[in-house]
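What follows is a single chain, given as structure tokens, in the form predicted on its own.
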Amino acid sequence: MSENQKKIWITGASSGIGKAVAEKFAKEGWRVAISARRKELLDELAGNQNITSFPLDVTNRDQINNVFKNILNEFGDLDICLFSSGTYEPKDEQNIDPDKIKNVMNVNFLGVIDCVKAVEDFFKKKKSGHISIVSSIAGYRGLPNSSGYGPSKAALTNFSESIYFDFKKFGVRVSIVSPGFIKTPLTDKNEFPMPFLKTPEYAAEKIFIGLVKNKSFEIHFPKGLTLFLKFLRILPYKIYLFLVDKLVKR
């Protein structure tokens, strides 16, 4: 492998968007470190010569720090970190369940914060690099039956906006990814029609372009859905709540 080969670390890489992004970057010649809890799925991906498996539970802070050290020891450097771990149980979100909401926040939000903290000093001392966080359009505004997932993604977006300024001082880029409905094991749990449903490969292509070729803070897709939701985002509460209520009752 070339010393000039670009390198990326992807969490949540065992399936869905994370897996597709790992395969896309590997195909483009990048060296890819992949992490997730399901070691057997990571090992399948690691059959690609450009992909190396580093199993990880993002709710374990010590494990995150150790895995990051192991990646640096093996890779020598990192150009991008894409933190995309997440969990979602729609049936559990129809009622308020504090324990399950805490679990969602631990994986989707706090686990990502611990990952960012683990790489903070490395990137700031390097004075270059890119940290990207996978949020969701579900974080734009409050939605029905989303007592844990939506708030966790809204927190991620706000967190990313906040640290953007801190890392920019050191020449480190921060971005967020806000996907619409992508066909993954998580969205397969939805029991409602999902507009503009796209494949993980579609998402991976958009993310690759956004991370490597574009410089915008937010990578969002598909535009037909995300732009409409961005419009809803700026509406006054009275109008927004009325419209969503009508849509739910359809």
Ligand SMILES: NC(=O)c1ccc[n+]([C@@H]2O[C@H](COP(=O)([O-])OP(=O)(O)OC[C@H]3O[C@@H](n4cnc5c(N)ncnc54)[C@H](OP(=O)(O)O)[C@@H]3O)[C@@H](O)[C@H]2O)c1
Given for the second form:
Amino acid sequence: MSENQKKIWITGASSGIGKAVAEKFAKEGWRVAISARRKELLDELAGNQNITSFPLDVTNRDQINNVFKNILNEFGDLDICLFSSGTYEPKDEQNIDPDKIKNVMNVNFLGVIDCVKAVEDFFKKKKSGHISIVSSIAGYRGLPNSSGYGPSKAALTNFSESIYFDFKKFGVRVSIVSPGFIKTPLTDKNEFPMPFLKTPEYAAEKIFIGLVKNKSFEIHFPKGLTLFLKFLRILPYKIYLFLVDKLVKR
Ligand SMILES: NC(=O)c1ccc[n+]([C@@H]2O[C@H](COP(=O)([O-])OP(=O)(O)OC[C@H]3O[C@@H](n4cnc5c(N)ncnc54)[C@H](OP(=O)(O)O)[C@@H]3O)[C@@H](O)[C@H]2O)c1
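Starting from the form predicted on its own above, please write out the structure of the form predicted in complex with the ligand.
Next comes the full complex, and the chain you just saw is listed first.
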């Protein structure tokens, strides 16, 4: 293990996008700390010599703080944090269920805020480094049957925009990742056809380039879908609501 080896912490790394990103960074020679609740899946991934498992539940603040301390003890330093944990149950999204919405907000929004808080002082003292948050195109504007997930991602995007300015003063980069549809256990629950569906490996490639080679605030893909949704985002309500209503009825 070389002194100069770069180091990344990835949450939500037991499956899907987080797992593929962990494998990509490890393959590129980075030292990778991985977190999620399912220890057995993390341990399997940690068979790779560049990957170390640090299980946690993002709804437990003490666990997050302890895990971050343990990572620093073991790794000595960190260059990037990628917070990718998230939950989505499409069937729960069709009606307004306050308890289920609270759970989605706890995991997708507040869980990520606790992770950012845990690493804040470290990065501000270091005066470099990078915090990246996996949000979603579902946070761009309100979509049908998305009473919890969409709002949780909209909040995450807005939060990231806000802290961007604060961390920039300390030389710390903040970015967001807005994936389109990626085939993972999370989207396998969708019962509608997903346009431009891509693999987790495709997402990992785009995220690696966005985090390491480019400097933009938002890493979004595939462009065929995200640029269309960005266009919808700037439309006045009257046209946006009319168009989305027509599109979902097709
Ligand atoms: N797939 C897509 O099309 C898509 C599109 C846009 C955005 N996203 C976002 O991408 C991220 C990854 O999703 P994915 O598609 O890769 O789905 P996934 O395979 O279901 O991954 C979700 C990850 O989050 C972890 N997680 C869930 N609840 C957690 C908790 N309480 N504490 C710690 N970790 C928790 C899961 O691990 P454990 O269950 O082991 O804890 C898992 O590793 C999510 O933030 C999702 O919203 C996905």
